[in-house]
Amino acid sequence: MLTAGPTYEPIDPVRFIGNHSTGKMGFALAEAFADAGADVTLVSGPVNLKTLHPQIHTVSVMTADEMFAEVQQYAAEANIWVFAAAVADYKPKQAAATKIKKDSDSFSIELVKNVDIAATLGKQKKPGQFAVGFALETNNELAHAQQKLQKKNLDMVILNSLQDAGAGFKHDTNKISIVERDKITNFELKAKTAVAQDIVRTIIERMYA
């Protein structure tokens, strides 16, 4: 089971809170897993990507709540969880039913926290299940990744930094480090398809070696 892309949290019928995720890394991972023989459930936020791989079942969602509802349906039966989606941390407390007009010089939106999908499922993880998270950081990268590893009961965190040229959103390349409880493995800048193969190969090694 794999998540990909952003989530869009509605402000009104025409506006939303979102981020720059394209879903390219998540879709590359889904295809790498499928090429390795896995049956993949890909829960994706709004992206301009498609996959025709016969072993990938794609579920399209918009919001963090919708993504959480879908992954809950598939998590128990999946032996590998990969949380590659850039889920919005916050959402408007209440979306307006009609388009908000610019009637004043300032405007405030009350935000509330979204569910932390990886952390919530981490509490339900059973022996034999392997959970992988992503950390896109701008500072104190390794410390934040290691904290996420422990806090969310993950087996592995894929760390990338916006300080690395060619990494992160809107690129066809990525530069990652795989952070585990007892080791850190650094990789060079590569195409996201090659990065996906590195990640899948490492997960398989950890699970089946």
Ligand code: CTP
Given for the second form:
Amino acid sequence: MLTAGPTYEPIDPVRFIGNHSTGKMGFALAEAFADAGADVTLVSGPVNLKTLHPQIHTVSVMTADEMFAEVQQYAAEANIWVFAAAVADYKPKQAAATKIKKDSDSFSIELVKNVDIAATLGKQKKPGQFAVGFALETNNELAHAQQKLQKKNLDMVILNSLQDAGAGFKHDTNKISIVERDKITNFELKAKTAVAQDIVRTIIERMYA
Ligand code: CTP
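Please move on to the form predicted together with cytidine-5'-triphosphate, as the form predicted on its own is already shown.
All chains and molecules follow, beginning with the one already shown.
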């Protein structure tokens, strides 16, 4: 089971809070898992991507709450969880029912924290299940990635540094490090499809070693 893409958190019927995630990394991973023989459930936020792979079941969602509800349906049965979605950390406390008019010179929105899907699932993880998260950091990358392993009960964190040219959002390439409790593996800059194969190979090695 994978999550992918951004989430959109509604402000009113025509506006939302979102981010620049394209979903490319999550979709590339879903295809790499399916090519390796897995039956994949891909829970994706709004993206411009499609996969026709017969072994991938795609579930489309909009908000973090919707993504969480779908993930809860599939998590218990899945033996690998990959949290590749860029979930919005906060959502408007209340979405307006009608379009907000520009009546005043300033305007604020009260935001409340979204559910942390990876961390909540981490608490339900059973022996034999393997959880992978992503971290996109600008500073103290390794320390933050290691904290995320602990905090969210993950077995692996895929670390993208914003300091690497060609990595992260909006690129077809990515440069990652795989951070585990006792090990760090650095990879070269490569196409997201090749990065996905590296990640899938490493997960399979750890699960079936
Ligand atoms: N994640 C999630 N649900 C959220 C937020 C994050 O499932 N509400 C997952 C992401 O898919 C990713 C991992 O958690 O795999 C790391 O997310 P990130 O937002 O970078 O980390 P946080 O722990 O939320 O910390 P911060 O934003 O403060 O760096």
